[in-house]
Structures are given as C-alpha cells and as structure tokens.
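Below you'll find only one chain, the form predicted on its own, shown as structure tokens.
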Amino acid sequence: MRLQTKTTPALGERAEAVVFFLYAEQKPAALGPVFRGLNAEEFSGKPGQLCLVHTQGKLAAPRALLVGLGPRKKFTLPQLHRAAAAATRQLRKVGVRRAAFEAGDARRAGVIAEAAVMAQYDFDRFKPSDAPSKTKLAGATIHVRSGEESAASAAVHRGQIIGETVNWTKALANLPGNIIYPATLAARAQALARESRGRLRCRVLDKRALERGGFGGLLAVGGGSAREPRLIVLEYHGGSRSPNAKPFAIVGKAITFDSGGISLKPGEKMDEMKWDKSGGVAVLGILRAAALLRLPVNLLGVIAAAENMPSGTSYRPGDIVTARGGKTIEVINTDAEGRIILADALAYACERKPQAIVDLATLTGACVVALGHDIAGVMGSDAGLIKRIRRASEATGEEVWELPLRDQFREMVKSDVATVKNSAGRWAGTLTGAAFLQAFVDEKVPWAHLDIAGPAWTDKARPHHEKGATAFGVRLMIEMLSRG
C-alpha cells in the first residue's frame, strides 16, 4: 500500500472514501451538511462505532466513514490504532481502494499508518487460486494540519515499516508445522539477514553444533522428531561499535509444533500448537523492524527452535537433562518443553554479556487462565526493565500485567535429583515457569520474561484484527527499544 501525507485543506481529493475520527462529544453535523441527518442511534461516537455515508457530491470523496473514539477524556493512542484498523477493514469490505484519513497531528498520522497497513493482512496463501480475492487499499493519504507535514511524513514512514513487519511476522507465525519447522525457520532467518543488506548477521547451530556446545535442552525436546532442532542467532549493530558495547538480548521460544511429546496433549485444539513458535517468530520481527528503522541500539536475538513429538527417541518424564552451562533439569512433564529449550537459549545469551535480556514465550496455559487472551504476563529480576516494558505497553496497546516472582516460586521448582524440575504442579504455573527460567539467567543481568500465551493468537476475528497470529511483542519491543 502506498502511503503519503498532505495537509487538511486537500482532504478527500482523488479518494474513494474519507475517514473522520470523532469523539463522543463531537457532532457529525460540524463536518458538513451531508452529516446533518444522522441521529444518535446512527452515530454517537462510542468507541469502535462505524458509520458509512454517501456524500452526494458534498465532499471531494463519494463516501465518508465516521469512526467513534469515545469520550475525549478517555482517549488513548492505542484506541486510535484499533479504530483505524477497524476503519480500514470496513473500507476493504465495501471495496474501497483509495482512502483519505483525517489525522490532525504527526503522532496520530503515524498510528493511523501503522494500523491501516496491519489491517491489510489476510492469511489466504493456501486458498484456491480462483477464490474471490479481498479488496486491499492500493493507496491512502493521511492528512494533517499545516506545519505538521515533515514530522508526519517521518511518522508515517515509521508506521508503515512497523505495520509491514507485523504482517510479515504474522504470515510466518500462521504457517503450519509441515511448512515451518526448525530447519525452515532457520532458513527464513538466514534469508532475512541476506535481505537486510548487511544490517543483520545470522548464525544457525544445527544438531552437531548443538551437541558440541552442550545444548542438552534443545536436543532433548527435539529428540523425538525427525526434524532436528536449531539455535538461531541474529545480531544487529546499530549502536556503539566499541568492542565493549553490550547488546540488548531478545530471546524467543519457537516450538514449531507441540504435540506435548510423551505427555501427549488432548486432541482438541492441538491444531493451535502451530502458534507455539510465536515468541521466536516475534524475535525475527523485532530484529527486522530494528534494522529497517536503523534503531541506534545493538541487539542480540536468540531463538530456540524445536518440534516436540512423541516417538521411540523422545525424552521421557523422569529423564535428567543437562542444559547449556551445566545446570540439570529433572523432566516431570514433556509438555512443559518450552522452558527447557529456553534454558539453553538464556544461558547462551548470558554468555554474550548483554546489558539486559527480555524473553518472549507462549509458555503457560496458566497465564491465559489468569489474564485472558489479550494480556501478557511480565515477570523478572529488574524493576527498571519491567517499568520500561510497561510504558511501551501503554503506548502501543499491547497489554502486559506484572506478576510477582518471589522466592516461594523458586523454591517450588527445586528438584530432589537435579538443579531444577520443569514442572511444579498445578498451582502458580505461570510463576513457577518464570522461576524455572530465572535459574538459567546470570543474576547480574537484568531480565524480564513475557508470557504471551494469551495474546499470541486469536481464534476469532475482531473488527480490528483477523483470526490467527497477532505478532504480539513486535510493536511493544520496538517501542521500548526506541525510547532507549
């Protein structure tokens, strides 16, 4: 989609529809005579409300879409983001290919651009070639006040990069396990590095390298599958080139398909386990966006990729696994596999002496029980790092909620026969999962864990989002990294 910015006086020129965002206190009639006949039932400005009007030649565009933002005092930019996405999806539904958005200022212009690009995405790669295609916006003009053009142009450019990266990430996350498995995910990472024109570097550790490196967690979890595990390492150097400069590390869980292993999952909804790679795929998206935006930071991305399958070579409940660095894991449940592969990835990341680590993982169903499908749990060892994540969450609308990671949870994962055990039972599952991960993080390194099991995908379409992967974490982390 081609995006451009213009000042408000040209609003609607060469567009098939113009989009207005209105607070509940604003009256549509103030926009012109074409809206004077609307009553409160047709449009009251409540959040997410849409009202399409044929302008009958009274505006430059033949149609206008009114979008409600709710009361002004409760307005947030994430609310605008959802509204702009819903508006774009509605325009596509009625066949609009060129649209104009009234933004006002540069900051809003960037939010609208990002949301409009994200709303272009559909997972239709495998549909029949003769299936009816959905309309996409070929172009959009985002209008701002006079004096805002330069800043708006930069904001729209940034929004377009982030929106396109979110869609790139969703497209990868939505692919099933017969297409994306550890080797093909690694190949996607290598292709990403090549396409970055030198801004990203990629190293992939295959099974032999993992054996030499003592990555016992990845080898154990991946041992039941014919598709061997991989550790994917991406580096971006946009900050200091000093050899002493410490990177910011982002670690991701990429279980390309999770059957549960020997501790087999129930068959119902097992198809959703193609999304168990969402944390690792988000790391790819974060590195991609950072490189395209040329963020002034140094990043280390580490992705642990494995397929968890039952077979005669699978690891078993009762096994003891030695992870990278020498710590041992007693396997209680082979369906608590994500933390075992992350143990290797976190230990490896710590060896690189990072300034901080954030990991993203669809780790526990318990987090979905606690926080639902829209909010990620955040836990960690450093209050300052968690505060940065929460601020970025407020700015992007990718919601997080801090949960208390205390000594009692670390006690619960201690093992009688190994350093830690991978399951402490039913209670406080999200927190014992995080406590397990903390055992593999250097206590001198600030660390935060994002359990994205709830918001990583949605099983039903919403006005602002299609069914499937959400790429949760990409926008959140780019916002946090951009703020420094």
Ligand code: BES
Contents of the next structure:
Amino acid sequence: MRLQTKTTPALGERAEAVVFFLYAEQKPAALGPVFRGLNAEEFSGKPGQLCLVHTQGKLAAPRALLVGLGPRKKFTLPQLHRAAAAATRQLRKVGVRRAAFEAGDARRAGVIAEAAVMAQYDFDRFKPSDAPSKTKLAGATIHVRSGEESAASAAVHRGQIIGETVNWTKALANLPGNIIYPATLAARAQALARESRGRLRCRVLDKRALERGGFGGLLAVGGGSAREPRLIVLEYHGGSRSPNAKPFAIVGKAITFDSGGISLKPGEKMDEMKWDKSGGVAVLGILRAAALLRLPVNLLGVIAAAENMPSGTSYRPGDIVTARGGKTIEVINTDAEGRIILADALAYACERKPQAIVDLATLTGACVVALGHDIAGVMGSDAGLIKRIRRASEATGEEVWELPLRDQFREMVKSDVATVKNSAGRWAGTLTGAAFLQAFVDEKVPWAHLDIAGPAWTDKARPHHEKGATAFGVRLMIEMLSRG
Ligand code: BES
Ligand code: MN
Ligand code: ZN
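Having looked at the form predicted on its own, could you now put up the form predicted together with this ligand?
Full complex below, order starting with the chain above.
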C-alpha cells in the first residue's frame, strides 16, 4: 500500500472514500450537510462504531465512513488504532481501493497508518486460487492540520514500517510445523539478515555446534524430533560503536510444534501448538523493525528453536539434563519444554553481558487461565524494566499485567536431584515457570519475562487481528526500545 500525507483542505480528492473519526460528543452534521440526516441510532460515536454514507456529490469523495472513538475523556491512542483498523477492514469489504483519512495531528496519523497497514493482512496464501480474493487498499492519504505535515510524514513512515513488520511476523508465525521447523526458521533468520544490507548479523548453531557448546536443554527437547534443534543469534548495532557498549537482549521461545512429547497433549486443539513459536518469531520481527527504523540501540536476539515430539529418541520424564553453563534440570513433564530450551538461551544471552534481558514465550496454559486471551503476564527481577514495559504497553494497547514473582516460587522449583525441576504442579504455574527461568539469568542483569500464551494468537477475528497469529510483542518492544 502507498501511503502519503497531506494537509486537510485537499481531503478526499481522488479518493473513493474519506474516513472521519468522531468522539461521542461530536455531531456528524458539523462535518457537512451530507451527514445532517443521521440520528443517534445510526451513529452515536461509540468506540469502533462504523457508518458508511454516500455523499451524492456533497464531498469530494463518493463515500464517507464515520468511525466512533467513544467519549473524548476516555480516548486513548490504542482505541484510535483499533478504530482505524476496523475502518480499513470495512473499506476493503466494500471494495474501496483508495482512501483518505482525516487524522488531525502527526501522532494520530502514525497510529492510523500502522493500523491501516495491519488491517491489510490475511493468512490466505494456502487458500485455493479460485477463492474470491479480498480487496486491499492500494493507497491511502492521511490528512493532518497544516503545520503537522512534516512530523506526520515521519510518523506515517514509521507506522508503515511497524505495520508491515507485524504482517511479516504474522505470516511467519502462521506457517505450520511441516513448513517451519528449526532449520527452516533459521534459514528465514539468515535471509532476513541478508536482506538487511548489513544492518543485521545472524549466526545459527546447528546440532553439532549445540553439542560442542553444551546446550543440553535444546538437545533434550529437540531429541525426539527428526527436525534437529537450532539456536539462532541475531545482532543489530544501531547504538554506540564502543566495544563495551552492552546490548539489550531479547530472547524467544520457538517451539515449532509442541505435541507435549512423551507427556503427550490431548488431541483437542493440538493444531494450535504450531503457534508455540510465537515468542521466537516475535524476536525476529523486533530485530527486523529495529533495523528498518534504524533505532539507536544495540540488540542481541536469541531464539531457541526445537520441535517437541514423542519418539524412541525423545527425552523422558525423570531425565536429568545439563543446560548451557552447567546447571541441571530434572524433567518431570516433557510438556514443560519451553523453559528447558529457554534455560540454554538465557544462559547464553547472559554470557554476552547484556544491559537487560526481555524474554517472550508462550510458556504456560496457566497464564491463559489467569489473564485470558488479551493480556500477557509480565514478571521479572527489575521493577524499572517492568515499568518500561508497562508504559510501552499503554501506548500500543498490547496489554500486560504483572504477576508476583516472589521467593516462594523459586523454592517450589528446587529439585531433590538437580538444580531445578521443570514442573512444580498445577498451582501458580505461570509463576513457577518464571521462577524456573530466573535460575538461568545472572542476578546482576535486569530481566523481564513475558508469558504470551494468551495473546500470541486469536481464534476469533478482531478489527486489528484476523484469526491466527497476532505478533504480540513486536509493537510493544519497538515502542519500549524507541522510548529509551
Ligand atoms: N506451549 C505450552 C503452553 C501453552 C498452552 C500455550 C496452551 C498456549 C496455550 C507449554 O509448553 C506447556 O505445555 N506448558 C504446560 C506446563 C506444565 C506441563 C507444567 C502447561 O501449561 O500445561
Ligand atoms: Mn508444552
Ligand atoms: Zn510449549
């Protein structure tokens, strides 16, 4: 999609539809006589409400779409994001290819651009080619008050990069386990680095390198699958060139398919476990966006990739596994595999002396029980880092909620025969998962863990997300890193 910015007087020229955002207090009639007949039942301005009007020559464009923002006092940018996405989906549905949005200021222009790009995405590449293809917007003009134009064009450019990266991330996350497995995920990471024109560096550790490096967690979890595990390391140098400038590390769980292994999962909804790579794929998206935006930071991305399968070579309950760095893990349940591969990835990240670590993982079903499908759990060792994540979350609308990672949960994961055990039973499953991870993080490194099991994908379409992967964490982390 081509995006451009203009100032308001030209609104709607050469567009097939113009889009206006209205607070509940605003009267549509104030926008022009064509809206005079609308009553409150037809359009009240409640959040996400849409009303399409034929303008009969009274505006430059033949159609106008009114979009509700709710009461002015409760307005947030994430609400505008959802409203703009809903509007774009509606325009696509009625076959509009060129639209004009009345944004007002530069910040809003950026949010609208990002949402409009995100609303272009569908996971349809495997649908039969004779299926009716959905219209996409070919171009949109985003209008702002005069004086806002240059700030707006920068914000729109940024919104477009982030929106496109979200779509790129979703497209990868939605691919199934027969197409994306550790080796092919690593190949995608290498292709990303190649296409970055030197801005990203990628190194992949294959099975032999993992053996030499003592990555016992990845080798154990990946051992049951014919698809061998990988550790994927991506680096981006956008900040200080000084050799002792510490990178910000982002670590991700990429289980390309989680059957549960010998502790096999029930069959119902097991197909959804193709999305158990969402954290790792989000790390790729974050590095991609950071490089395209040239963020002034140094980043270290570490992705632990394995497939968890039952077979004669699988690891088993009762096994004792030695992770990178020498700490040992008693395996209670082979379905608590994410924490085992992350043990290796976190220990490796710590060796690189990062300034901080954030990990993203679809770690526990318990987090979905606690917080549902819209909110990620956040836990960690550093209040300042968690606060940065919470602030960014308020700006993007990717919701997080902190859970209390206390000493008692670290006690619960202690093992009689090893450093830690990988399951401490049902209760506080999200917190014992986090406490397990903490055992592999250097105490001196500020660390936060995002359990994205709930929001990583959705089984019902939303305005800003169709069914499937949501790329949760990409916008959040880019926002956090941009704020410094
Ligand atoms: N990938 C799952 C967690 C999950 C479940 C994510 C449902 C999204 C939806 C993870 O590997 C897992 O199986 N965790 C177990 C841990 C338990 C065995 C301690 C769980 O949550 O049941
Ligand atoms: Mn599992
Ligand atoms: Zn899993």
